[in-house]
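In the block that follows, a single chain appears as structure tokens, in the form predicted alone.
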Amino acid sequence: MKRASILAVGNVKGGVGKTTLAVNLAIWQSLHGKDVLLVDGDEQGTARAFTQLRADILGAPGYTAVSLQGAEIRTQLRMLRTKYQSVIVDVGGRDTASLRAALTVVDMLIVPVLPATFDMWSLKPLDDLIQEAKEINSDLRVLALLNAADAQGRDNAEAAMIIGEKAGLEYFPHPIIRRKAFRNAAAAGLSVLEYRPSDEKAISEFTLFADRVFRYTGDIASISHAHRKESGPKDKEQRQAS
């Protein structure tokens, strides 16, 4: 199996709609007949909450979940990697070990803001942080939404702009509008491609959001995998050692 691509969706500051987006993407996957494991990096424990009351109404989630806190995050993504095609790490809603666990060893970081002060007042200590991860992980590409965001108004653009500054952040410039239909499809342990009646909008804003993240992950599997290919057995041998 192909090494999978992981990407987490985190930040320092909570209420940004992190979970909701990571279990929107992890079914996007499994709806694409991905094997996927989401994990549950948070200590508050929705994902994991949120996927028992999906296999409580449909029988069976569609993708694997278990909940990892700090160290372990590192330890264990390492491995489980090559047993999945696509993993999702929730984590974050502050500065806690399990996030910069899983900074040190994901492939993207995918940043869901909220277009108000505060939360554009937390972009510093994240962006400090990711400055500090890229130290140990150079690879790793961080991509700032605006999440739950205003349908109209100056806020997101002056959010964007203020994003577009970081160095750190690469700006998706397709905000995901604060909409009912994520509130409705989470109760209901569905995501929003699933919820009935549909919200076409919320579907076409998150489909756009889902193409660009796996596009990208795609090809670093891809990369991956055409590397491992060319290396040959000694260098495999190699890599399992260290």
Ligand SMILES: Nc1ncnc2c1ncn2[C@@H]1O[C@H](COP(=O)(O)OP(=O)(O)O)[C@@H](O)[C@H]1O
The other form holds:
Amino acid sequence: MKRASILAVGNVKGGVGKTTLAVNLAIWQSLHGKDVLLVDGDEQGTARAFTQLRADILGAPGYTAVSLQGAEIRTQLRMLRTKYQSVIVDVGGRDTASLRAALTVVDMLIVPVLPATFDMWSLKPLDDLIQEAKEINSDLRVLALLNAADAQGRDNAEAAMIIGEKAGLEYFPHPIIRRKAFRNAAAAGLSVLEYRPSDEKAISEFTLFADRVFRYTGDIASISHAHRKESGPKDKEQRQAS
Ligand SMILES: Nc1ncnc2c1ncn2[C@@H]1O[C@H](COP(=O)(O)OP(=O)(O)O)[C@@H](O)[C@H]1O
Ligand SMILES: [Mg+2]
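Moving on from the form predicted alone, please list the structure of the form predicted together with the ligand.
Below, the chain from earlier opens the complete complex, with every other chain and molecule after it.
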């Protein structure tokens, strides 16, 4: 049976770029010819609203979007993953019930983090949640990255160090910088890849990130669960990193 990998974008903090990354990842997959499901797990419905705007502007968004919250995220995702080639979940900010439910079924959690003090403090409860989830979902991968970061500055290095200290989080060492193109694109119902005039820096930062994410999830779609346990992408990536 077909079984898409599920990618979630989540954090216990709001305003960190969850929806921005989730919709850009969904469109990336759609542009690469995948049949994509975008799940809006936030009761505020921003990903759905974006998708509606996109449909109004382009005629069709290029992917399917649904809203799911709380425990339904878990039960529905188990079925929906057999019907799509790629599933991306924008997990809400405040509702940890949705985040907990998502963490039990997803293959990878992406954690956008703003390099700011309060956001760093929220990493501890998030890390606890992740450790707990890994007891049920032992294959869960968690990739944290700095989003809306300053182009340069000590903050990024400090934030990277704090993320690196969290046992449940793997740090993706290429921050996505705060760039107007992300906002402008969203307001136009577009991904940063489609928005014109194109912001090449924003595109290349996002591409580096999406490549890494889908190199991983592309792998797991094609290899068996048992194989993944012994010599899965985790080991492979660790070998590449060392
Ligand atoms: N890399 C970025 N550069 C500039 N603005 C960004 C970036 N990422 C997100 N934003 C903006 O920050 C705000 C919050 O992002 P959003 O994706 O809605 O966060 P969340 O879903 O975590 O609440 C939005 O206005 C969005 O356009
Ligand atoms: Mg959001």
